[in-house]
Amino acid sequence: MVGLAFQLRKPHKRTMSVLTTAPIYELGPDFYDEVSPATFPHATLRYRNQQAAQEVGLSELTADEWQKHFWAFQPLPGNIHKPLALRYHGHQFQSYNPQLGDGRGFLFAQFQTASKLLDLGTKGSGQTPYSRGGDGRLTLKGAFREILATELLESYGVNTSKTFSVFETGETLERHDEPSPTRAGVLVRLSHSHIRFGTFQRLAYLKEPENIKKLLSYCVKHYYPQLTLYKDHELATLFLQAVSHAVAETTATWMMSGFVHGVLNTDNMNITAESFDYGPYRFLPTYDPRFTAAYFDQTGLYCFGRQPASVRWNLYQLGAALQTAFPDLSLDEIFADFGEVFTSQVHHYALKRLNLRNPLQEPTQAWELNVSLVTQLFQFMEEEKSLFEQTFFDLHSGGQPERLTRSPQKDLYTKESFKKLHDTLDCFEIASEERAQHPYFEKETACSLLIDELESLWKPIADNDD
């Protein structure tokens, strides 16, 4: 069910990419611990990236030699040498933690593609100096849900790290949030950058703005290499705005995509705005502002609604920790256009996903048109209960006649409430005919994850080993 989504994606292109001395060592030991894997007693392959491992130069890599690289965790050559744990804090439901930092993973290896530098980091692979009393461990249901969360959000062209590999490990786990014992699993992801907003925050946290400025530079250099011309204040101040804005337009696509995180701690949110490490995550239903996806959210804090609210509070976090080093940084300037990006993301991708087009010149009516567009849409979805991925389906290129007619929510389309939003869909034009014409848009239902449905999808693993 979920591959039906896959359809849509574009096949990756071919890329060459260079294994150097990885660039972490820039860093150096301040900001990572070296670590052991832990040693598995079986392995068992259970999910092989291989879009992703040709994008790193890594696709010709036969069974055991995967199996020595991300399982063992064997070096690959000319990487990191011994898997490095990264140091930070952050605010976890927005409570500050300075006993954060790698506890289950590490840094594993790094590639300078020829359009960005990309991670491979690790979950499950074992106990750090920053396990706090855990088993270092991944659950395997854990990592079937990750897979399930990175290809369906890639398909929706949300900005998120990629599954890369998984193995079953042999080992048996106990959880209070799953039926136990549980089997075991390690995870590789391949990501753009694992800096976190946490990892500056440590650094203020230790009263050290020379590493701030260390780490800064770094940033810059290998993930803003558009500013690497400005220094100081200046650079900072960018820097800021720069990641602020990227975190605007992951926001936007999380909220078109009918995603919740779960646990928007500044401690998951990366200096690139990748969206990465999922965890309670859910998708919408209904639409919802205040559907909350993990169980231990009993404020909702970070329902479905508050998500922008959230990043930009983390963002003014990130901020305050550069502030040490730069006392002088204006962050209410800075994020002063946050809510401006954020909407006009959301408009781009809610087009986007409805395969339209404005066809409108002139600014200010072009914006107007896009406000009445998602206001109307999700006017509708509240009041009408209307499911959220189905009623995107049911409206791609302007919700065509014989498409809603076959609709499970079909009579959704004859009342009143529809009427105006209809309206409006018409006064935009199809983006692709290639799109429209897809024949994944010739079924009556639309692929969604919801969690009875992964878990119907888990129920046959568990069982049957199926």
Contents of the next structure:
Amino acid sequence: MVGLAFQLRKPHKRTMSVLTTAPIYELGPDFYDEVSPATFPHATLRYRNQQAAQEVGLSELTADEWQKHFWAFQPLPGNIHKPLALRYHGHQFQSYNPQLGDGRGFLFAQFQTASKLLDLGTKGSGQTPYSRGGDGRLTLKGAFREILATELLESYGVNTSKTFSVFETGETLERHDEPSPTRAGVLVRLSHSHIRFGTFQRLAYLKEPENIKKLLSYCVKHYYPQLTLYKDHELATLFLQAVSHAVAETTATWMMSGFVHGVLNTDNMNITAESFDYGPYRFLPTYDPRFTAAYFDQTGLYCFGRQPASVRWNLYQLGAALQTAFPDLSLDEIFADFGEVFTSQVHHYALKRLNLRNPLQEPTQAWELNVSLVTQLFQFMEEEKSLFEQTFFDLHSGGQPERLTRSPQKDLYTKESFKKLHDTLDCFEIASEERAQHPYFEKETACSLLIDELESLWKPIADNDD
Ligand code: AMP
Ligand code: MG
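Show the other one: the form predicted together with adenosine monophosphate (AMP), since we just had the form predicted on its own.
Whole complex next, starting from this chain.
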């Protein structure tokens, strides 16, 4: 036996134990369906995230044990005893869809670590009652794209789910947006909750206020424990406010990473604000607010520059769902400071990515200096069509002359348009000398993940299994 038995023998110091009763069972059968995983013809391990495994005490699983749990989906001892397809609805491109739910995934296990409740959930693990005619599968390329997104976003400081495991399954799939037949994979994701805005929306649609209250208590107990002393209307208000602030922060980190999620439907929004579900995402080549990631987003609803507004719209849908149980919630008041929190997080993450510290003590002056920096930075990027990631790289630690002259876009930094921004950068201090000296910044080019770079990483895998 692995899992619990293994951990009792040799506990890892960063890990609490696997739960004997997974918290999800507190919600009860109105919230999920027990499902059976698909049986796959072959198992080829393609990705094992050892660091993530360590977080949940599974880093010492043997290769056979890993396969047994994350390909055959035999339950972990003492954990969820049969996979659970979670029930949810959601707004897709702002149209309400009551036919969603885990259509190709399920909740497989939960872990209470010292700091967080973490879930292992799947993608591509077979059909469920919510598959709506879909095959319940994931393409290997989809899994590959999700690995790259989660790793790069994490390195940029984005609050993101982690890719835990990927097996290639030996099946082939037909997809209209990939050369087909194409290879299949099954992915396991490590996530801080799989409760979506749409989980609440479904209960509002079904007119189940008592279940909304139950779900709210579950979310507060496990994800917002600082609110446990509050009750009813006040609790709902503070919960919505906390979600709003957390989501504002995550959105700010996307914007400072040049990241376009692509499908910001309410079923893809986690109540912990953890970013997840990476389908047709893109990273910006150059700053362009209208840049749209998903080919099926024909109106550009979820383009780069609209992400904050889309997220705010989604928050109102979450709020409206909670109104079913708490009719007096004042959503305009609750979400009134979304913009301010978002902007201050933009400042925070811009400085973090640039390794800069604002030296001004007086809050209004400090705020204005941050506004100048961010405004001038984005104006410069827009006017000069500079490479998004390269610009952040070049200006890391203030835009030091030797770095600027080494850059593939060095000519831009001799232009008049850069002068004002350079003067503003000079008003800041370096936040960390250690970061400033990191060998990564001795390179000429930034590490980026533009679509052609992603495709060129995929090609040898597709052509030669390399
Ligand atoms: P997504 O666009 O990945 O957020 O998925 C939206 C909805 O479609 C969810 O209910 C998914 O479970 C479902 N879905 C997506 N792809 C498939 C598939 N290949 N088979 C079954 N359901 C799917
Ligand atoms: Mg989704």
